[in-house]
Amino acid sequence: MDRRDFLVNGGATLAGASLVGSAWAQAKTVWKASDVHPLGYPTVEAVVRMGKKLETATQGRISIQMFPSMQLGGEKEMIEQAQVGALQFARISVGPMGPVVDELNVFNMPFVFRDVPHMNKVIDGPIGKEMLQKLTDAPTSRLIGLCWMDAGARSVYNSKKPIRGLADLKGLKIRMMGNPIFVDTMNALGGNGIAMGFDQLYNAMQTGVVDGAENNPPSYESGKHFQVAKHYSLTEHLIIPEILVFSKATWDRMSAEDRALLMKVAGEAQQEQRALWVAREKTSMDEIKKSGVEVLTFSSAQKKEFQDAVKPVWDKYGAKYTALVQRIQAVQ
């Protein structure tokens, strides 16, 4: 090969390598996201919209593939998959996250928030930002806290009888999320708290393994739980925000620009999901009532009976959160 042929062939090789490098740099990345709820549910829809924004901003380089309706398991399984990078996004209630980052348990305490607007002000402010950072910084979490999502207030439903007061809860087997605070809360209210995954709940109620559960109206409605538990009492004993988390294993491989873009669209998703939630909560309650469910509401005086009953839970778990609880209560 003479010098001219060598230069021509060498140039072609370099050009080919450059094209391969360019293609690699623009290789499409599909991030997996999961939720226990179906398509159209506010938390699911908010993440789907995030994916569309990411796809537009990166000209198709990054997109999100959503796996709704417990396709990848319950919240415990979703946390574990995100921690190892098999899944990028997981929408998790603070309930299962409490054992991962203890400070988050303050949001799991019964009646810690006055109402849902109070909770929203807390998570939108400095306390909310600090708690997301604690999750991100915790060496055992292996997760990035992206943003908060609204999940309304949780109330009791069951297949046996209407719950008008503490006496009616006595002896009922009520499913709770897998956190000792929740089980102890139900026990303090007179029921028999049973820790169980959301993915197992419908069958458990249908077969009588549990008599009922507690959750917000959209979860009660979208999970079809009203079909097997016709008594819904708006105790609102827990108001628990939810977190959209991201795999740290994936985050560590990302560029600074992609990290900044992700945090930007996550911040927007926090507000968009809230608007979606308010609309869905109304629709769900309309559907619940239309299906023949007995929905009971409580006055402030009636709720006080429930608030007084959970004092043992605060005595057991609340002392270490005293300063943080005072800050939460000071938010107006």
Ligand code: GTR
Given for the second form:
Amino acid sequence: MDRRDFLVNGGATLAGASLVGSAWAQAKTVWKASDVHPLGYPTVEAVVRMGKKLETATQGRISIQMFPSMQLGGEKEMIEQAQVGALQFARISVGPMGPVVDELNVFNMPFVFRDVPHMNKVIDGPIGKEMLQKLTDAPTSRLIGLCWMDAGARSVYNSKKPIRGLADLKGLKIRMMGNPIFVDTMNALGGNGIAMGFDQLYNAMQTGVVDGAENNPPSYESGKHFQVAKHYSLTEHLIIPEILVFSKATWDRMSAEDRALLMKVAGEAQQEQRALWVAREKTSMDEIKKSGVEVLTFSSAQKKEFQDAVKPVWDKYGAKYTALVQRIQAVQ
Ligand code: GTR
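Switching conditions: you have the form predicted on its own, so give me the form predicted in complex with beta-D-galactopyranuronic acid.
So here's everything in the complex, that chain up top.
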């Protein structure tokens, strides 16, 4: 090798090494996040804002790319992708997490919370913290529980007729989230519970595969379900918090500082999402009513009929959660 070759080759290697070095120093990490809801929905917006905070705090080293609107499939698929590290954040309902970590199912029991403020008090307090930890510690989860989000109360809607009481639900095919507790709950209420992904629901209602479903006002509105199922009855039979989980495969490779930062912004997201939720519930309800949907409400005496009807669900699943349910009920 003459001197000129050495300079050219050596120089190239050195330049290459320093390029790699500087690229490494500024290596940018883009975490993928997924949600079944579209941009602007409270859960999506809360995670997008979290991403901006991460970006600012790390001078652009870490950011979040959001895949909204079921782009990465339904919630079952999102859980699986987070478990293998194909995505980092999955914002899902506790509904589909129950079959993965059974202890979480206590939040999936019908009428377990007195009302939405009660649920929020529970998730903000020690029980909420313990349940996130249980999710993280469960060997079956392969996920880190980051924070809770508010999803209000779920109520029944359908395309056939107004539901004014239990008797009206008889024979109606109602889509429920994929968890046996929910199918049993709908069956106990007199309908025919059919487990199905959220991603298939609109078509199923349109083609008459199911007569209706149940959800909170923002999901009913945002999914355009109110256009095909115009009777909405505020049964509020399920008050299920949502949860933001993070891939353990990614977590295991992170520094202690990045983990602490992530936990901090996630805790803030829990409160920020709640404010977004309260505002969205109102605008969704306004839009639903404006479109001519019949929204039926129930007195507490009428609601008791629904509460009594789900006793078989409590008989079947409730015993193992007795101690926890007593603690939940004690939260004022
Ligand atoms: C929504 C919830 C979603 C999903 C959906 C469903 O209220 O935000 O996470 O659980 O309900 O019914 O599948």
